[in-house]
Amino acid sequence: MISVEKGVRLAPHTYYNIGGLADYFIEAKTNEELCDGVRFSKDQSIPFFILGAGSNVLVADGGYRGLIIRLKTAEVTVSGEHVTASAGVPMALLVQRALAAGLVGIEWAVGIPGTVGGSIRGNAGCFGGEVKDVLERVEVYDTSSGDRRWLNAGECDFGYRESIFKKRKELIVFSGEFRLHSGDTDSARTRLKEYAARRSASQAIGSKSAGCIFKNISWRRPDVNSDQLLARFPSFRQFLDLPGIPASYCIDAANLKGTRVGHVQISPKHGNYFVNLGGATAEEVIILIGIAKDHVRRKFGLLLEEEIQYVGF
């Protein structure tokens, strides 16, 4: 039987260390406990939100009027060249377990601060790799019917930081099965060290931050006319070999690095990281997000789209 707590402060459960109280809160260490939490929310006629590692989210100062399910599932199994991991497994641990089994191809994921479930939901990526590149299938729980089933990766409608799980809220990720391959694990570990060095040099590692605030600006976005953009801003040509224009570049070009609102600052290292300097509020983050969007729109005519997820707003 799950233990339901009342009035739990959410800030300590997030990377940002920002957020008010949840009306109800549980920790789900198994998929069965997760299902129990969903049933509890239905019985109480309240919404629920599944919180993984607490990265990539901004919780409202007023908290969450419903049930927060803190996902703590932690199972990882290896079968041949396939690794299956529960939704609550940190991506860095998945990488570690894969290498321990002599499997490579997912080293890039060490740069993702979140869990398997959140990474699948957002098709997370880093260092040129994305979840969809290595995902075979996903075990899901349909809260509307109570059914559990597997979806092949091709059924998940993956796009840039998008998936079916963002569009169909009733589908919850239980686990993911990844297809990797045997390889040179020594070389893979060397790549891990290189990735760590690159992150340390360019990102606000160790700070209270939710990770990237905004999505990069895809060349394929309907509102992006690449010919007109390149004619007006030739500097964007350096990103033609990438899927899009880095949001951090646009924020930097708008001279916003180091900009501060209250206790929140745009990192002087990386323009897409907004750092809690201590005692920050969600309201301050929202104001700074608005400033960044306004300045980039006025300078480039481009709309920045949030990558972070709002909770309780």
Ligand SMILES: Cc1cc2nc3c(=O)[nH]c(=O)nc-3n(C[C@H](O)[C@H](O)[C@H](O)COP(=O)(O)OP(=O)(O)OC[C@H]3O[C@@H](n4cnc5c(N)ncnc54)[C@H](O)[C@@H]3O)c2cc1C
The other form holds:
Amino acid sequence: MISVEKGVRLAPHTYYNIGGLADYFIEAKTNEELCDGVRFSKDQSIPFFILGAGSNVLVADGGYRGLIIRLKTAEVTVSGEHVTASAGVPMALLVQRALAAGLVGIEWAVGIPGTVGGSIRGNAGCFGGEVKDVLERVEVYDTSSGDRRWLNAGECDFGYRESIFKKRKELIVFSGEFRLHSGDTDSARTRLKEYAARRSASQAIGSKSAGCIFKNISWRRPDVNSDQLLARFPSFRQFLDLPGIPASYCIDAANLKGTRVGHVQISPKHGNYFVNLGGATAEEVIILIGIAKDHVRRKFGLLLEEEIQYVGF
Ligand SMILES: Cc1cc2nc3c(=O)[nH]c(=O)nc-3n(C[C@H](O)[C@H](O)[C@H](O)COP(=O)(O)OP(=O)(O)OC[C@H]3O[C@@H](n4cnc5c(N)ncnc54)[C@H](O)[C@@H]3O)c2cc1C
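Show the other one: the form predicted together with this ligand, since we just had the form predicted on its own.
Expanding to the full complex; the earlier chain stays at the top.
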């Protein structure tokens, strides 16, 4: 039987170190404990929220009125060129376990601080790689029917930081099966070092943040008229080879780097990182998000969309 804690402070469970109390909280080390948690929330008629590593969330200062299920499932198995990892496994561990088995192709994910579950849900990516490129299938728990089943990657509606799991909140990721390939692990380890160096050169590594606050502005967004934009802002041409215009570029161009609200600052190093300088509140982050959206809208006519997930608002 799971042990349900009451009145647990959520800040230490997030990379932002921000957030008030959850009414109820469990740590699920197995999928059965996860299901017990969902059953508990149904019995109590309260909502639940799945928390992975807490690296892409902003939790309200008032906390969460319901049950937080912190996923700590930790199984990784390798079979041939396939690696299957539970949702609670950190992406960095998945990369290391793959390399230890002589498998390459997922090195780009080493610096993503989230779990397999959170990264499948958000189709996390960097350095040209995305989860959808290496994912074969996903084991899913449907909390509305109680069914467990496998979805092929093609059934998951993956897009830029998008998936079926964002649209259908009743679906929880139990595990992911990744298709990698045998390769030169020495070169792969060299790539890991290069990625780490590139990250620390451009990002506020080690500071308290939720990574990128906003999604980049995809050229394919229905509200983005690329011809008009390029005519008005020729500097956007430099991003034509990318899937979109980096949100950090827009924030920088709006002269917002370094802007502070209370104890939160737009990183002077990377305009899409809003850093908790110590003692920040969710309210301060929200105000800064509003300022960035307002300035970028006025300057470029573009709407910044949040990549982070709000909890308890
Ligand atoms: C310093 C830093 C660098 C980052 N760099 C990158 C980067 O390069 N690329 C990138 O894409 N992201 C990056 N991120 C953001 C973040 O790490 C990713 O979005 C990550 O995939 C989130 O995983 P998580 O386990 O922390 O999810 P959480 O933050 O815990 O949760 C995020 C969302 O996923 C849901 N979720 C979690 N687990 C499950 C599950 N098993 N089933 C269904 N839903 C679930 C939650 O309910 C929530 O809605 C960075 C963040 C930080 C702090």
